[in-house]
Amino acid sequence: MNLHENYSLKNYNTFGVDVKARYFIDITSYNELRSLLSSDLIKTNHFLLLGSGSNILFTKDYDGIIIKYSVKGINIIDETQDHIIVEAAGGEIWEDLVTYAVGKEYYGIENLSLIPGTVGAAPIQNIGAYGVELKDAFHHLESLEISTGLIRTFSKTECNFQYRNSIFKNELKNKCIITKVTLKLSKVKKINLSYKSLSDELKDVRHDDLTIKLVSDTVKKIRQSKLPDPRVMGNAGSFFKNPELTNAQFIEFQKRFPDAAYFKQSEDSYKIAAGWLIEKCGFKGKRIGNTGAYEKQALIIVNYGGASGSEVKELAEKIQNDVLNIFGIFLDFEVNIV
């Protein structure tokens, strides 16, 4: 177990914000994790679990313990004629798991290609993109309860997955560490082109010529054309959630803003594109100091270099206020603020 004091987190958050943690511990084995949870250090300090730092904004130094769970591994634990059950350690990089599944032609998570972060963080956020969410392929997960050191297994129902949300962002926030995630993937060809930009990109490809690798590569192409590389320009992807309106609310909203970008979420609700709302408020490509809304996608707030977390947060709150004043819609943060 590697323990560091007054440790810079600049390389551990994709915004590239230069803050320090009082303690930083990189956990590389399950036994190290058990030892940490029984130590006086964890009992006398507050702590934060950190994956790849791709969905977090630090606004100040962290006066506690940053725990980075780096345990890796991918294993097949069961198999039928049509399905494969794959277990991945919580510290595994999500994209490495997707690459593994695509290479083996196990269908179900190829639309989630190039999403940054770790496997253990994926259920917390119920990550999603291009018509697919983690819950669609989820089987169960294992976690270690911090207060007792006991192993707890959660089914899909028990995780209470919602749009960019789960029980681990609410009732169980910072109460357990996700150590393993198990997915049920299809060995039978199943291509999901329900998302318009993806289906548009592949509209000229015959169904028989569609492959899991082609879908994955196309998702990557689309993402890279819209999203800035955090290694070049600090960001955490989408900063805001797409707001959801009931049918009645949507009808009234569309009367006022007929050109709004939206998509139907269910029989009873619609989602309005947060990027459209932000762009209409004049923020797309607008720079304020060292931060701003990305020129290709207003939903993304970027660090042009040297921005503090507080600067980024101030811009995010200004965007929230302007969208609320103009459209009467409050935008929730997708990024966690610390």
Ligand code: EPU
Second form
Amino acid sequence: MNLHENYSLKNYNTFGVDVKARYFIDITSYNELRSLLSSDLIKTNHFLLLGSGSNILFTKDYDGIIIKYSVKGINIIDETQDHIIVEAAGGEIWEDLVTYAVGKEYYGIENLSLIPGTVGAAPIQNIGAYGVELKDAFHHLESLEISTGLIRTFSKTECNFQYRNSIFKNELKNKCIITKVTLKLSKVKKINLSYKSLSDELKDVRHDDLTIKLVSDTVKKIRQSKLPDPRVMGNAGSFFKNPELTNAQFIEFQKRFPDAAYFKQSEDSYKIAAGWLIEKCGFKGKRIGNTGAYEKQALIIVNYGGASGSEVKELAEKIQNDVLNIFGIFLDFEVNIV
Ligand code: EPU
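Follow the form predicted alone with the form predicted together with the ligand, if you could.
All chains and molecules follow, beginning with the one already shown.
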């Protein structure tokens, strides 16, 4: 087992925050995971599961074990005339799975191109972008319960997927390792252009000329034009969730702020663009110490270099306060704070 002590996590979180873990283990095989679960180390220490560290903010050293699950592999496990059932290991890089599906013309996750993170982390917050969420392509997943070592399978319903949320962020937080995720993808052409910025970008393309590759490339282009590359500027994507309002709350809100950006979420609710709220509070592009809300997308907090996790958290709380005072809306963190 690859065990390190007092290990720097700087290269294991996309914010690039320099904290240390008492222990760090990179698990590269299922057998290694099994031996870790039966070891004394795991029984006598706190632990934290880490994917690519792309949705986490460390505010202090971690006095326990950081477990990184790096087991990889993509396999087709079933096929019908119209669908393909693909299973990917939890440590597989999400973008590698998307590239595989796009290359084979298996439709369903091309709108989720270029999302950082691992396959095993994707169901935890039900990753989503450009009109698609993981749940839309999800079939089932397999996990290993840490306290018992038992394998447990979860159907879509059992995962209780919601907007950037699932059972693994709540009751089962840090209780099981997601070892395999299985998706149901379509072999029949199915293009989803429900998200406005994506359909705007492709408005001049005839339907017959729309390919899965073109959709994926267009999503990548949009993302690259407004999201900072964590290798250049530390960040964890959207720091906050877009707040949801009931129809009645939305009507009141819109009366006061008619030019706010929003999306209809369901028959009974709307989502307000948190980026708009943050921008209106004056944070967009404003630098405070080593951190700030990104100049092209205010929903993203960036590390200009050398920021500590607490400095980032302090700014996030200031944004929360100002948005609450001005708009009466509380912004929930999307990023996990440790
Ligand atoms: N907007 C502003 N100012 C800003 C940013 C946005 O006014 O600084 C307004 C604009 O009107 C814009 C609208 O907000 O048209 C929506 O912006 P965008 O399309 O960038 O989407 P978002 O709601 O800010 C969400 C996800 C992103 C995802 C995009 C595209 C959340 C918390 N974030 O952002 O996900 O890529 O939609 O689907 O739902 C992530 O989760 O880390 C992430 C990047």
